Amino acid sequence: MTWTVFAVAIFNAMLINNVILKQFLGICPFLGVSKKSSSAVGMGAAVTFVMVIASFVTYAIYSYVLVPYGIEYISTIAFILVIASLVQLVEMILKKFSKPLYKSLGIYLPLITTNCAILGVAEGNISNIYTNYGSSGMWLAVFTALGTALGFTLIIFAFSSVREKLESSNVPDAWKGVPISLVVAGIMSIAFLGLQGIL
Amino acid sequence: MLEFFTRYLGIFIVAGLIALYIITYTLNKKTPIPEECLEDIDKAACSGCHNFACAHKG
Amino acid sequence: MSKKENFLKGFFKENPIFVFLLGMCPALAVTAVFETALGMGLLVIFVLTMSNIVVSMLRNVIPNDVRTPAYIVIIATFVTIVGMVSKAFTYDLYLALGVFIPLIVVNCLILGRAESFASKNKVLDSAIDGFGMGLGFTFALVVIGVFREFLSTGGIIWGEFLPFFVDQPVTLFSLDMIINLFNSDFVIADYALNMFSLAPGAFIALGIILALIQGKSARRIKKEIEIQKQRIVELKKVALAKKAAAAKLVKEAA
């Protein structure tokens, strides 16, 4: 695979098939954590870190353990357990060895186990990339995960900036809070719909 | 012996992963949180799903 | 709480999507069509009921320290079962839901019910709670699905993804049928708001529905506050009258 394939994969996952606005994964942190832009960036960094490692590990387990022995049907249980233990492991290591890193992104890690974006990307890699490339698609899967995570960070940061303005504006009672946020997300999604068909 | 292992490999893998998760979970619970980060954790608290009993709060 | 209240609370008072905003990912992703929303809801009902039953049965066995891993394993097992069943019997639904079937594992609703209800209550109560909450979730999904499908196509179709009761997809309801009585060359598809079947429409439709609910509850709260204010004014009046009467009595006695 040439580098253009990876560049296209990153661009596609980040902007065209954006994880929040197009695939609807990770809506919980999108609505919950994005009230301040600083915490949005921390959350984005944590998600990027875990998503890249998790998709590498799950892809490897799927193609080298589950497929050779014909036990693909346990992939859901195996993936969620791998992701959950990975999150615990990373959190523990950060706690022990790197306080500044723990302070900036470690505190968001407990929220990630039940973040559907991580598991969703791992499962999506299997159904989109493994069926086409087999076990040689490992790096493509990692780069797709990187692009997805960057897209997540971009959107959650942009959305938190909009939301900081929204807090101080005069919104009708019925639309305060989540409803107006969803409509704002819808308008952002219309903008991203315009990128459809670029590649 | 080998046949026995390959036939029940799925169960063994899942059991191993459960054991791995429980070990990392308990080890992580035992590792103390650095003191200067304690107040940041409240800030990070997610209000995403209004889940009053979120497993990751306790 | 009686069993009936326990069962019914999931519909309106504690509706998972409309009130607690749990499980927003499937609420946005699979509701472009009414049928996929219903199918997703049915799968969630099964997983939620079964996981609540098992968690409740094992509530005295699972050590407190490792309860989250245990719940995740139990839920993942039932999700795998549900995935296999839907692949076998409703393959179109399985394809349409795609990655969102395995993602039932990380649905906050199911883990939340296991944590907050099933781990503290008896088996029957937990089963009722799971079933009721699952029905509430399905109800919310179906409301969103009907709203979006109606706006984007002008009608409701049954039989495309859930091939039960019919062999061919059947139009349950369509604006065409009504308008064609007056104007026969009218095609509703030309006028439908196609946006609501796409990604932006999902956000906007859910936003509109949540705003309707929030507006209603805001109005109710306002009314309640006004009623309470009036009651306070009346009580004040009564108290003042009593005081005046007492003062009068004191004066007369003097």
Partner chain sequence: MSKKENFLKGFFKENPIFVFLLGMCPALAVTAVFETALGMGLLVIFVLTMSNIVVSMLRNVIPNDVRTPAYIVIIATFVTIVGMVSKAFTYDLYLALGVFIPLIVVNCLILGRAESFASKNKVLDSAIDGFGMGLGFTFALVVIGVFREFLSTGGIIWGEFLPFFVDQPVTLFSLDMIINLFNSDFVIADYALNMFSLAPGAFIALGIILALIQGKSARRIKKEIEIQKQRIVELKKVALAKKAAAAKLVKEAA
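This is a predicted model, so every value here is computed, not measured. Rigid core here is just the name for the largest C-alpha set that superposes within 1.5 Å across the two forms. Positions refer to the first chain, counted from 1. What changes on going to the form predicted on its own:
- For Phe79, the Cα coordinates differ by under 2 angstroms between these two forms after the core has been superposed.
- Taking the rigid core as fixed, one finds a CA shift for Ile129 smaller than 2 Å between these two forms.
- Once you line up the core between these two forms, the Cα of Val171 ends up 2 Å or more from where it was.
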Second form
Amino acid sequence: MTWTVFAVAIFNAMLINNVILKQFLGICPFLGVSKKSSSAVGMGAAVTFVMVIASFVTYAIYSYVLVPYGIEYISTIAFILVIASLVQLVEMILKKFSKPLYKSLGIYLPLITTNCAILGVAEGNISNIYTNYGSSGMWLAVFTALGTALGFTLIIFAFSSVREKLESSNVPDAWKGVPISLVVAGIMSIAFLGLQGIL
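If the structure you just shared is the form predicted in complex with its partner chain, then what does the corresponding form predicted on its own look like?
There are no partners or other molecules in what follows, just the one chain.
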């Protein structure tokens, strides 16, 4: 595989098949942590770390443990255990080195464990990449996860920036809070549909 393939994988996962706006995965942290840009960036960084490492580890486990022993049917359980372990690691690191970020993420940090975006990427790597490339597709899976995580971070940061502006805007009372946020999310989703067909 060439660097062009990896670059296309990142661009495709980041913008064209965005995990939030196209696949509608990871909506819980998208709506819950996007009130402030700082917490959105922190969540994006945590999700990026967990998603990339989890994709590497889950792909390796699937290729070198589950398939050789014929126990592919427990892949979802194995993947959830890997993701939960990585989230615990991130939680310990943030609690030790960045208590303000740890407090601002609150309940949403442990929720990364059940973030369907991370599990969806791990499962998608198996169904899309492993099927076509086998164990040689590990790096393609990692770059796809990186693109997905960067897309998640980009969208949650952009959404949080808009929400911060909306706080000081003259919004009708019936539209304040979640309703106007959902309208903005819908407009963002429609805008990203314009990228379809580039690749």
